[in-house]
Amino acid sequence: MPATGLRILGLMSGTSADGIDAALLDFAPEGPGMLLGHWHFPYPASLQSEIFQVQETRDLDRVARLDRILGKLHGQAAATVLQETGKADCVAMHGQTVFHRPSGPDGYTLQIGCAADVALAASCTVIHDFRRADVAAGGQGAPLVPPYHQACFARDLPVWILNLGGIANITWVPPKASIYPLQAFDTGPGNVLLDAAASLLSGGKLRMDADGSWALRGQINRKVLASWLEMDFFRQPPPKSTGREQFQGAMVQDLWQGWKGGADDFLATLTALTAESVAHGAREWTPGASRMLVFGGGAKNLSLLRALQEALPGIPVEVGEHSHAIPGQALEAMAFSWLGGQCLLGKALDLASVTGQKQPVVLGHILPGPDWADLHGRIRAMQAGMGRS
């Protein structure tokens, strides 16, 4: 379906908490739409550190204060983009995940970043809080972007889409004519353990192992790696999702204390842990694919890409940005632009084969801005046009 002329600005901040990715999308209800531009707004190191601390201390006062701070930062990011590009019709904001324990009857997930601050700064409608409706419907609340992966990448052969943010998640996109459903789940750590290790081993001087150059100097300890891969989460079948509650800096400190060897080998083995856990999930719980396209910050990690290729012999592992005209850092923000459009249309998404939800639900809450009456009229017209097509 062609783009609609509805311009939606997606704002995404992932588990790595390194900043805000923004993508302006000319929205299409079924197709991927058209990317009009993308931006990155980094968080100060002190803010990233505070986000991580809040996830460990669970201090309600600090969470409430961070909600406002992050709302203002998201609002500034939106205002900057709109000053550069002109008015957007609305903003779709993921927010910053601080807590994610979705399993069980009282499972929960929480993303902060005050939507009211964004609406005031951008002077437009904001769609936000996408994950909790899925959790309420019995789902994991993550991953939510696989339907957008399908809109972007469905071809004649199945393909894996791997997002390497703080947490790694994989989508199995079936062939266009397939009767099999879309599948997706979190495989475990993406960059989260590697970033924590780089900070720990450098005495806080580094926030990441840039390009994987440090890990490339090391040798993998296969015996230790095999023991790490026995962690319960890796053996748990989908639907499943995870976050910093399970994979975080404290885990890296514990692993390092029990490590017998140097820092280079430790980072190389942690990198292999991410790659092998991805490969295990892909082989064990999906029907297989013709290739793997890698997106997210981890796609820049040469050591991690090499380890992925070694873990999936015979399957081309490609940087998605190189083979498709979609910037790797923009894909998730584009997806939340698209999810915001689905929310505006009132479309319930069926994610039973992805998150395990018990019934399709509309994802997201709408905070009307000063343009709401006009935007609502345009949406109604769009819905009427879709009904006639």
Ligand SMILES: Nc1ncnc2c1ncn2[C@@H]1O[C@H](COP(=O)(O)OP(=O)(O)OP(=O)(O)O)[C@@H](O)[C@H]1O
The other form holds:
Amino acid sequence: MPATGLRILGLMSGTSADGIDAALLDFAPEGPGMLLGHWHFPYPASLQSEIFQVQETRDLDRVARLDRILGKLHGQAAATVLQETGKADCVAMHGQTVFHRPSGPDGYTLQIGCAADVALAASCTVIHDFRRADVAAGGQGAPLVPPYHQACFARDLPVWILNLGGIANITWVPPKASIYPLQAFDTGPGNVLLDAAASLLSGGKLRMDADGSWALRGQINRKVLASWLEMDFFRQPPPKSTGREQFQGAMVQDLWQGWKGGADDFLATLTALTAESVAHGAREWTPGASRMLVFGGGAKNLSLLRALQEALPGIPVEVGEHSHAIPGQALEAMAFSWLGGQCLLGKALDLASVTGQKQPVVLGHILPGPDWADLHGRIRAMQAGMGRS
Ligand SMILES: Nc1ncnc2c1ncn2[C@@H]1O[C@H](COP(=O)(O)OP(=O)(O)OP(=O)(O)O)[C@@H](O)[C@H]1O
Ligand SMILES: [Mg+2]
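In place of the form predicted on its own, output the structure of the form predicted in complex with the ligand.
What follows is the entire complex, opening with the chain shown before.
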């Protein structure tokens, strides 16, 4: 089905807590839809550090306050985009993950950013809280973007889509006639350890190893790398997801304390750890692919790209935005626009082969805006059209 004329603004703030990525999508239920524009609204360093701190202190009062602060910032971001582009039919926001421990009978995942603040600022319907329905259905609540990867990249040959956010997640998109289902999981760290190391080693001056230039000056310590790759998470089979509970600054401090070399080599070895854990997950837990397309902020890290290519000999590792007309940092926000559309249609997504959920569920909560009656009417008409086709 082609684009519907339903304009959905996706807002994504990932585990790096670097800011809000926004993508305005003309939604299509079966295909990827059409990207109408994308924006980035960076967080100040003080806000990023507050987000990281509440994840450690777990202070409820600070979490509740942050929920309002982030809600208003998401609202401002939406209002800014809508001022520039005109009306959107709804906003689909991911929110900021602060706690993610989805396994076990009382597993949980929590994304904050008060949706009521966004609805007020954008004056439209807001869809939010996408992950909890999947956790309630026995899933990991992550990753949720793979069905959108499938909508964008299903071809004749299998392909890996790698998202290098704070955490790295990989999707194996089956070829169109495949008997295997879509597969995806978190492979472990994306940029999270590299950002923490850049900050630690620069005495707080740097927030990232820009372009990977620092790591490029170092040598990989293969022996230490092999010991780091023994971490339990890498050996665990999917479904699996992770977050800053497992991979964060404290881990980097521990590794640095046990390190016997210089800063350049440390960063080079951490970069190799990130790449090797991705390659290990891809080879070990998926049927194999003929190429890898890389998206997310980590696609700008040349050292990480080089390490990935070395870890996957014979498989072309390509920056997705170079080979496809999809801006690398917009893809996750586009995916949440699309997931918002599926929610409006009441479509339950089958993520059993991805998150391990026990039954398909509709993802997202709808907060109706002033235009809800009109929007609801359009959705009903769309559903009637889909029923006929
Ligand atoms: N020029 C660059 N060089 C190296 N790394 C970069 C560069 N630009 C961005 N990054 C990395 O990308 C990160 C942000 O990427 P991104 O927004 O995809 O991650 P995220 O917010 O954690 O998203 P998600 O968890 O949804 O995937 C930054 O924290 C930084 O580590
Ligand atoms: Mg980000």
